[in-house]
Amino acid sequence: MSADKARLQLGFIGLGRMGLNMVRRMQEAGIDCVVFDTHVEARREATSHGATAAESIQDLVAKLDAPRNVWLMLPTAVVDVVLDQLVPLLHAGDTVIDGGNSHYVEDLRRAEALNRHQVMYVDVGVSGGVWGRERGYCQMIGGPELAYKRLEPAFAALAPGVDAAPRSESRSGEPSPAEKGYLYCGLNGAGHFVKMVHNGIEYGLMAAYAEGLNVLKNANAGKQTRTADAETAPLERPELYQYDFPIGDVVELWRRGSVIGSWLLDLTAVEMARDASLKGYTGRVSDSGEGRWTAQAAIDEGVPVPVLTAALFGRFTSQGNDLYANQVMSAMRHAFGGHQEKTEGKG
């Protein structure tokens, strides 16, 4: 443990699925965490791993030495609510870190507001999910460089480290922060901007895997009985679609030596091994905002992102938001051709 890590103290608000594991990882690295969460059980769990629990936000600030560093790991909808309570308790030179999935536009507003109190604001896009405690967290950081340098021991403690991936052939010498798993991306908003695009790409990757596997799953279409009527397009060559692929094994296969192998595919294989039919899932895919923000940024920049936007619209479809449009089209077909809706597959 370095002397710098031993000296760093960090307040941490929000002990959810990621927050608690992040505190555990920092405590293990020798960073002193003072924590608060509205759930008493979460605070108790954090103290069992060496953290100091606070009874309130006021108590948390009182337990921190100046200059104070307070990390928020909260849903975007409550960040401002907590800041309204926190900022009046802070002093010039203190720092607030938002590690959630806030929109970078909100970062700019918050940074300006905190700057009036001479409090620094740092935005950190964090990727790693529930596996981050063991694997580490990839971090994309924006804000004043002074604050970044002060907090670098915390970023290093959370990061996966250089051994998490083979070094690129063109890199040599002392590993850079990016090779260790964290990067200072620029001024306020930069961290969450990079994370926003990261999540937009994630939407596209997930959709590509899902669509491809769906084609494989339905490769037995020639074996299925199809209604012969004016409303159903015939399968012209059913003999071409007689395959029953073991989807879980295909995913497992692609993990080994395939150009489309990835950690995302690894996680898919875990789910498939439990139940390749995925009967425990309804197929409703939520979107937390980053895909929308990525699409909006692309529009503002005049940059085409057809894959990312298609993936976003696919999520809207999964949420049932295409129902009325489909009803309109069905009504049109009935109006111009007398076509009757088919009811197969309706629950």
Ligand SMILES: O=C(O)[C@H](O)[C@@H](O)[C@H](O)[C@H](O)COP(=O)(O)O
Given for the second form:
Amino acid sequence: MSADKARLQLGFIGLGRMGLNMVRRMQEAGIDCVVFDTHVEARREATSHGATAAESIQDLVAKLDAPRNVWLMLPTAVVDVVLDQLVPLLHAGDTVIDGGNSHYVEDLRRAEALNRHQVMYVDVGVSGGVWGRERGYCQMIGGPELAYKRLEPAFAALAPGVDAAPRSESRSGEPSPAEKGYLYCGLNGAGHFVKMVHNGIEYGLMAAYAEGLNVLKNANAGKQTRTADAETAPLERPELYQYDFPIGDVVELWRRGSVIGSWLLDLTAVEMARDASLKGYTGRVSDSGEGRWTAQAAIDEGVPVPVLTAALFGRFTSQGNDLYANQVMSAMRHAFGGHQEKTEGKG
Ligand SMILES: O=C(O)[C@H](O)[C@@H](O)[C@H](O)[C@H](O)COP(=O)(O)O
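Other form of same protein, the form predicted in complex with this ligand, not the form predicted alone:
First the chain shown before, then all remaining chains and molecules of the complex.
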């Protein structure tokens, strides 16, 4: 443990799915965390891992040595509420870190507001989800470089480390922060901007796998008999679609030596091994905002992102937001051709 690591103390607000595990990882690395969450149980759990619990935000600030560092790991909707309580308690030279999935535009506004109190604001896009405690967290960091430097032992403790991936050819010597799993991306907003695009890509990758696997799943379409009044046109050559692929095994196979292996595919394989029919899922795919923000940024930049937007719109469809459009089309079809809607599914 380095001397710097031993000295760093961190206030931590928000002990949810990710926050608690992040605190555990930092405590294990010798970083003292003073934690607060409205759930007493979460605070108790954090103390069992060596953290110091605070009874309130005021108590948390009082328990920290100056200059204070307070990391927020909160749903985006409550960040401003907590900042309103926290910032008046802080002093010049203190730092607030937002590790949630905030929009980078919000970071710019918040950084300016905190700056008026001479409090530094750092935005950190954190990837790794519920697996982060074990695998480490990939961190994309924006804000004043001074604050980044001060917090570097915390970023290093949370990061997966250089061994998480084979070193890229022609990189040698002391691994760079990026190779360890954290990166200073630039001034305020930069961290969440990079995380926003990361999530835009996440949507695209997920949709690509999902669509491909659906083509495999329906490769037995020629086996289904279609009646004259079926919903869709008959297959011209049903003999071409007579396959029942073991999708779970195909996914498992692609994890080994194929071009499209990835952690997303690894996770898919685990789900498929449990139940390849995915009966436990209705297929409603939520979106928390970052896919939308990526599309908005691309429009402002005049950059085409057809794959990412198609994936985003696919999520809207899954949420049922295509219903009225479909009703309009069905009404038109009925109006011009007298066509009745079929009540059954695939015919
Ligand atoms: O990198 C990550 O760990 C994920 O990207 C994560 O941060 C993501 O934001 C949420 O798990 C869900 O996001 P959506 O609701 O937008 O799918």
